[in-house]
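Shown next as structure tokens: one chain only, the form predicted on its own.
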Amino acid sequence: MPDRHDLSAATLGLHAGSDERVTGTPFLAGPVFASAFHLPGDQEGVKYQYGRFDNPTWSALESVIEKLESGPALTFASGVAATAAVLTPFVQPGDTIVVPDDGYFATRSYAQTYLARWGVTVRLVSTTAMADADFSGVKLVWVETPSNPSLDVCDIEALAARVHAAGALLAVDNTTATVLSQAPLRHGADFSVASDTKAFNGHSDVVFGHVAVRDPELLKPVKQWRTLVGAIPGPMEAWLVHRGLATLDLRLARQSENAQAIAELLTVHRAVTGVRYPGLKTDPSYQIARRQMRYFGAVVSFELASAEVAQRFLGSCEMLFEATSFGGMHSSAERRARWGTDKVSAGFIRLSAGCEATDDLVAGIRRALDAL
């Protein structure tokens, strides 16, 4: 193999974890199911002591994520657990944090429900306003790019410079893009956080998350939080995510191709308004996205006339599963206003393009739209 530093992220995702080429061993070792490990005598320096502290299956995956993210990483039982592991240890009563008011609802809900109760001031700022926001006196800034579900994109490098000038830390929720599309740590972010339930795993069979950091010292309180709270991933889930990495680049390429074709259809269809996709040259996020992202991603957002029209579309399109997730191999969509958690219209739809043949997918969506 060539030097690992010369390999693309796509190849690293495929080959990492297969380094020990011993005759008769699998390419990717199976999950290690253990709550306890042999631990005679002094435990100093022993990595695997107890199942809540570490597990060889997590370690194998975390070593891959570290290579992809360009910073040490920890895995978690969910994306929300990973989020809490960044938001919680680095603030104390009297501190102020900034979170988007139009990003993933569970992030601001956690901050407003628990951090605010503990005396932390939670300031809500829209994703587009982050570029000009005042961060003086702020301890930590959280941004999601592209935002979910509106798909606004932030210039991470410019934002990191402003956040650091104010003496704050920057955390980037990279769920929608994944690290194979954009690497926040390389753009100056302190934390890269993702719900690997989505495109990173991509098979709709695992709930998972991870945190990667630019400064290894920042990982110590994150790991302490994971250990004390017990927000640990299962070994089978970690193994499944590791397995899914082998096809991540292939999936992102097909999903982005499909999403682009769908977005172009939506922009010209008479039943549709308000199309958002970073890959459209007319989209407000296009210029930043084309500089910052390798792939424009699987998610397309658009509006139909009403909740009733949107539901008719979802119910009649045989190519789409109606589900509240995104990034999977199967195309899916949902009417986001049904949850009451996002600032969107009643007919707003978040669509996640899967890996189906592009012609089939576009034709199926066109038929459902025409029927409206």
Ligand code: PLP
Second form
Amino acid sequence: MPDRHDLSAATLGLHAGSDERVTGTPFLAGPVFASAFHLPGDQEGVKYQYGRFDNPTWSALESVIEKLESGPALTFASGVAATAAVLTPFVQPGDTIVVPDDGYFATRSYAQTYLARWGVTVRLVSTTAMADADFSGVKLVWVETPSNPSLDVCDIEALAARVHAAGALLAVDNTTATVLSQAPLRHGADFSVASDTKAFNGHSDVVFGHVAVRDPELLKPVKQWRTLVGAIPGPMEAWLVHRGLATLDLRLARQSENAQAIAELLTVHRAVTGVRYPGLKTDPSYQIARRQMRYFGAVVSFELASAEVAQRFLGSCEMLFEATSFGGMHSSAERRARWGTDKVSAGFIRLSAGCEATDDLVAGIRRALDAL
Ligand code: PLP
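Can you return the structure of this protein in the form predicted together with the ligand rather than the form predicted on its own?
Let's see the whole complex now, leading with the same chain.
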């Protein structure tokens, strides 16, 4: 057996957490449900003291995430809880942060609603404009790559160099790619943040998030925030995510294959007025994505003529669940403009390719498009 450090991320994701080969124990220990732990006398140095501070089921998952991310990690109740745990502790009144104007709306909304109220200046920059934005005087830069829902991609290494030269911290929301596709800390980011609700868990049954950091010192304020606001995951959710992680590489491979086939169909179909997928050679994201990502991912975005046409497509395509999430085993899609939160046209659809057989999926989508 090779040294564990030589293992690929796919194998690590599958094996980690099963390191102790004790006769009669399961591969992955079950969830530990506890609010209190035996804690006699001096509590100093005792890892498990109280259920809001730490839990063995979180620790098992966090140790896998640490190996995959190449930096220590903490798990959270949701992706937005993980986001707030990075955006809040590192800024003070008078600081400036940069967030994308075309990324997940709740990140922008949290910064503009709360951080701005507390005296932080929130500068909005589009994902593509991050490449040559001026970061002087900025405390923290937040990017999403690929961005949700428009799938623009940033060169993390180049961005990290510029952000650090300005004396700022770089946080990457890695939800869409997942750490098995790209590990932002290895490209120089200070924080890698993810909504594990999406592909990382992949079974559409859990809301979850995590933060990993390059410098272990950065984890202390993140942990203090989690403990003080109680943004903690349930042990059952942590265990489900750990179990789901074992198949992440398989799922990403199938989803990316399916997404690529769908994107190629959409590119040539007369009903479609625009397509974005980082795996299309003609896509503006392709060159950076092929260098930076192992998989182009599950999400394909495209445009139909109007809201009415898009709803007709979604209502008639038997291969797609109409739902507002992505990265799951089941293919799903939605008309993003229905929320009024994204800079997209009325007929813009975010589609997430699942793990169905490619031929079934492409044939079902083609039938629904032809019927338009
Ligand atoms: N980041 C991105 C890119 C997302 O798409 C989402 C949710 O859609 C989040 C963060 C928030 O995650 P959660 O819904 O798990 O809180």
